[in-house]
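Just one chain follows, in the form predicted alone, and it is written as structure tokens.
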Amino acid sequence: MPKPREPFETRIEGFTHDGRGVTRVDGKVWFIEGALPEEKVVVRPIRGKRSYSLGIAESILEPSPSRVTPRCGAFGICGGCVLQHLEYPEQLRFKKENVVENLKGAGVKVPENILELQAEPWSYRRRARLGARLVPKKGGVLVGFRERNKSFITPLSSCPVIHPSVDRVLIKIKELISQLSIPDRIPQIEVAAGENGTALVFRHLLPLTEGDRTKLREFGAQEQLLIYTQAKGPETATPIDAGTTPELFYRLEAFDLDISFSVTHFIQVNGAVNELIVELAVDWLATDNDSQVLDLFCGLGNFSLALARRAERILGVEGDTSLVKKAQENAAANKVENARFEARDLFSDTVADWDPGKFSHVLVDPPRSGAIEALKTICTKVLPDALAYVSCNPATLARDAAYLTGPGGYQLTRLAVADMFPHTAHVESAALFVRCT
């Protein structure tokens, strides 16, 4: 057993499910950062528990054939991605794998054919949360994501897959805040890019001085951006020019849908991959002008809206109030008569009591927690004839499916994996339960 802190040679057997190579030393697993499936590699330890230990492969020996040049100069210290160093079939590969193998480890039969969504892999973030800091020690103030696994931040000149329009003026904004009066109290940076605009939400924690007000107007008028500053929580969040700044919305071209939303609202991080999925969830769940659906998770009416265009009757049940009527206001914006939405909070125990009414068609769009006290409700007071579930966790979606398909009385009948996050061990996926009969 190599001792403590000592470089030790190791073959990788194989992949976690966060994208980290997994080898045994002398019986005890090790987790390797940086290294693929059947290399050879010299690996640094760097942290030990009693069943595990942590690594990083300071060296390649031998590369996986699938190995390829990070496009990113931060890669491997940049906690925003994981996968650069794999070519970009293998991530396909190996996200899927992730789903399958946690639906038949939870005893799902799984579809024979799975079908992949995935779209242009760079530049696709549309929403990103920024870290900021002043650090003089690394010269004045850094900007960019967290590190890997720590709380430092990468300082970043560039990123390959943020949306251009900030991608661009990384730099700047380090310079930007560099220049306020509290340069050390601006924590964090909002990035919201919608079809008409990108925001910036500049988060800070001591008030900003008409000077600094200044700098950030002429800053987004320079730049071509939305500028917004946050005192406190999300519900802050306001408009360096008020009244003139456009609200931010989101095409879905195949339902004519214009989704409109708050710069500090969830929407999909992949808007060309929220678009296919949303395709395909309508596609699957085949609704008609007699089909009576509803959207548990519902947020703005992502997918809500899209089915209203092929249905009698949507109800939309969402948690948050805020985009509860952030929905309301997309559907009436849309000229969308037939959805109704309300707020309910799916994960109380008042769910067990809650009895929505019948409906033919349910589609379920949960957070990673997934959405088994809502599933149980509906097995077994609405019975749909079919449910869609949109999953960004495949332990969860594993978890839920046992219990469709088994005391639910679900069969799983069709399976996608759609590739949300390019370059991320994040994998979304799609799945379809038809009722047994």
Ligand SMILES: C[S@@+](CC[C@H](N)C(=O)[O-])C[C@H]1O[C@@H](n2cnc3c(N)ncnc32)[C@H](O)[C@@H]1O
The other form holds:
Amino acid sequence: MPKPREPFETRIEGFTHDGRGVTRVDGKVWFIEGALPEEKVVVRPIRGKRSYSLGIAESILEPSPSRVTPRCGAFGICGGCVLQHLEYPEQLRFKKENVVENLKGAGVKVPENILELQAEPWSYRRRARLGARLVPKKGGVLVGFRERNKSFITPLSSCPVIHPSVDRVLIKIKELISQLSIPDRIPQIEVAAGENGTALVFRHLLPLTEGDRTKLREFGAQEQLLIYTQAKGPETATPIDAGTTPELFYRLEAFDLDISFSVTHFIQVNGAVNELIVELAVDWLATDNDSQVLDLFCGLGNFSLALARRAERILGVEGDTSLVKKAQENAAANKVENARFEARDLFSDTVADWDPGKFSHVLVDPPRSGAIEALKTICTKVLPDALAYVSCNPATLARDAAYLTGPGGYQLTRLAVADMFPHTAHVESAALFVRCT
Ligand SMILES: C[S@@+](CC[C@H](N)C(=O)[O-])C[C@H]1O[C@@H](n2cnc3c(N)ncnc32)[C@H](O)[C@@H]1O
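Since the one above is the form predicted alone, can you give the form predicted together with this ligand too?
Below is the entire complex, every chain and molecule, led by the chain shown above.
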């Protein structure tokens, strides 16, 4: 047994779902950051717990054939990416395994062919939250993502996964904040990139001076960015040039839709992969002019409006009233007349008493916690012919799939894994369930 804090050599046996190597030493499990399966590494212990210990791969003695040099200099420190050292095709294989293991572990029969959806793996993040902090002993203002497992900010001068319009100004943002009157009171900058521009939302904990506003305005004009300030919650985000700042939108070309969004609204992080998933869900559900579709957790209408192009009518349900309003506006702006949207808390106890009426097709795209409460209502009252489930968490997908394919009375017929977040351990997947006759 190695003494605490003393580096030791080991062979990596497995890989966790969050991208750490796994090894066993004297019966104790170790999770090793930066190590890949089958590699021989020198481990530097960092923490010991009762049932497992944590370490970092200090050097790689025998590298895996799948190891590649990370593109980003901050890899290993920055919490944004954890898989850049694994060659890209292997990343998707690893994510696919994650989904399959979760489903099998929950006793769900998995289809043989699993589709893989992927697009450009770099420069894809159109939505992000950057942290900022004034740390004089580290040279001033730091701007970047949080460090892995820590609250420190990783100072980034460039980022290969963020949208290029933001990557090119990372250093300039840091310089800009340094020149404001409150460089220690700007904790975060939200990033939102649309087809018609990129917005930066500066959260400020104290009022900005007129001089600060002028500097922000000039920065926006010079860098061709839309600048917003945010004094309190997301609803307080305000364009510095109200009146001339356009609302951002993204396009779903296959459905001739322009979807507008507010800078702090939820939108799918990766535009290209989002288009692929929307097209896949519409294709799988195979709706026609007689179809009646229910879209749960519909956000600003991403799936609903696409499905509305191929259905008689659609009802989108969403918890955030500002997103419901935006979905209604998006329907009107795109001349979609067969879509209705309503606000409802799909996790509350009242979902059990809710009867949405009859729908031939359902789509669910819940947050990480899954959709079990709503699915019970769907399987007892709505009884659609087909249900497409878009998931950002394989564990809750597996739990919900076990319900659907058990008491729910459905069969899992199609499965896809989509790389919405390349180089991170986040896994997006889609599953089609068809009612057993
Ligand atoms: C993964 S997002 C999907 C959004 C949308 N389908 C899209 O593609 O843009 C999950 C959505 O669930 C919504 N949500 C979270 N909690 C909810 C709740 N308790 N009831 C209803 N909707 C909720 C969020 O506001 C968010 O819009």
